[in-house]
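Take a look at this single chain in structure tokens; it is the form predicted alone.
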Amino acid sequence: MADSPTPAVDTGTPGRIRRSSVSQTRKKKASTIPIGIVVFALIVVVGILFAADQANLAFFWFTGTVFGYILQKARFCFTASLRDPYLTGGTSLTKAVLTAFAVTSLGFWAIQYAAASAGLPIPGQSFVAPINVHTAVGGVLFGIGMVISGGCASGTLMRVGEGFMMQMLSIAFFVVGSVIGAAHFGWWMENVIVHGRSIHMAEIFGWFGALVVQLGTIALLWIAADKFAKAKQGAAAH
């Protein structure tokens, strides 16, 4: 039978014992600077050795690595800002979903309205395309996707840097599913969408009226979001 261990005598107190403690000393995690200062220097060196060839292939990839770098340390994805609302009853990302829609709707018509007062090509007008049942079934197929692999284009890319392996399964499915996208996107160009129709809000509403309707919309959905949320957390308390 193993001995049991002695409790020491507090000497400062008579008669008093004191119980002999085991410290736990927890194993120092290995700092992870070195390696950040590493990986910051080869993405510099690349970006050097990418703007020596093109300097748009630097800027993408600079702007690429600041983009990732914000993902994943924002968790931002979209299929997230529609999921969690139905799941745990949060809109907090839903949120920043539309705010970032509102600050990027502002800066897209300020260009576009500075353009066609210049009387000036209006840029990005290239990609208004057509809206038919195309959209919808695009839609209704990426959507499912999404649920699937647990996660949009965005959140799938900064989750595969994280090593997840069921990003990087759906990554790969990504690609094969581009593919085929792209070997019948010509049927689909002269068989449905090229019957569609092109809806610029601008032409429509006006320009100051697009942008009052596009905001509005966002600001709705936002309320709506935030509203909400408030009604779950109410009705988890009680």
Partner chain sequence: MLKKLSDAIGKNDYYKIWLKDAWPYVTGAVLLSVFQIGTLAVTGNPWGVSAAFANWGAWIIEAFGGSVEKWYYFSSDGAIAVLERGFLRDPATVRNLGLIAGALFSVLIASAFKIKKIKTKKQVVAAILGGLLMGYGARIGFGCNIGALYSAIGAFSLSGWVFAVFIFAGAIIGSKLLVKVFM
Given for the second form:
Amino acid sequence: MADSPTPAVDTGTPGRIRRSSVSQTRKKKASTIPIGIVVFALIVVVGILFAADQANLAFFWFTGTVFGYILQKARFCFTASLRDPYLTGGTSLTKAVLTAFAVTSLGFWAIQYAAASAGLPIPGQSFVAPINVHTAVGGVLFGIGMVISGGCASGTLMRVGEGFMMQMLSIAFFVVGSVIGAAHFGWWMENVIVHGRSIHMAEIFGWFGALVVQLGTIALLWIAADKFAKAKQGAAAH
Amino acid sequence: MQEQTLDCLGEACPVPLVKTQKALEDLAVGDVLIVQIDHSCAMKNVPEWAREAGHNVEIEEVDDGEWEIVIEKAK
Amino acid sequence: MLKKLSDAIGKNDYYKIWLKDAWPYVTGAVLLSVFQIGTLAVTGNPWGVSAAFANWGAWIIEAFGGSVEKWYYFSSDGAIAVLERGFLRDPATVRNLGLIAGALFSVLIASAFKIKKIKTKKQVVAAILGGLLMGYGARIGFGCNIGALYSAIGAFSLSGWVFAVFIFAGAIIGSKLLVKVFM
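Switch over from the form predicted alone to the form predicted in complex with its partner chain, please.
Full assembly next; the chain just shown is listed first.
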């Protein structure tokens, strides 16, 4: 999809903008590349230890580190993708998240369709959750929480790794909130969730229809996000 | 020509960007805003927004995990 | 040797592109998708993050002599088995720890690590309140931005799209709150 040909971070031409104050650049400390290499080695060692315990734990460990690396490197933030259109008018992360939805859908579709055709249980079925009032309440609470604390679950973990004390605190209370939620889960189950329905899109549209509807929806949202940002930018210019 | 410094050290997204947007509104064309940040995501989204809004932008890495974004209001 | 290796890495042209500078968002989107698909193919389940936090809470309660046996949430055979195996044998927990380690590696190798202290009391309140709301919301909503949104939509669950609409609404309320109260 359309991506600007310019590098992700263009530092501009230093010194082009006249500034009266002196640049705050302090004498650069020694680079932390050596510590990075040590951490890399530790990640590998921990992975080997996990593999010695249970092979699947090593898989989870390594994919976790890769997810963390990708999220940090690309500054990928699900919170920003849902917050920025309203707050700042920017939609570049929204478009990137939609792109991720599209690519992931293609891969998931292939895996699920292959399993369904072979008469096997569909992988990922446990993530097809019932829909009812709890979806709305959970979504709104989660949406408020992620914006004020500056990161959702994955983003908060990533920022803990980056050295944010604030996010370390919010992880602690994420755990507390999860416990309260888990404690109330029985009530929600009995009164709300049980009346909801889990719907896999293939049930409504068929397997090929589901793929078409999904990718079509994503494409329309992507165009809407693109036009929205341009309209906002245009409005700001006048 | 005026120059203003905005201290966003220790602030997580979206605070640096929102503060930058507000601060720039009050400046005149040609004025310079220096935003100090230590949030790696803001180091990407603040310059991105400012460029799309048509301003001149430079990023300086002043220390490990600390940047100064120099924005010259262009319109 | 470590210093020589570090210098060699730091001087390499590809260091700047792959390890130092931020990547375009779309690169992140495609790479995350590749590993999402790999995760589904290998483990039979997509990526999830927040369910592990409830387990952490259960272990903390157990460490203080409490019990979650009678809780409906932890009553399934699967949940009981996970809690019995413990912290470092819970795959979801291990993946979350890996995520922190991966992000730490990313900032260290880019020479951009900095401990960011909490600056104001407002940040403390925002972190506590935000954490609580996310924790509660994720439990009753069947996951976070990853499990109930990204993975659910990827798995063609209608719940993912419904959840998206309401997180978006929540994000608008949160933004207003943030600008008026926490900034």
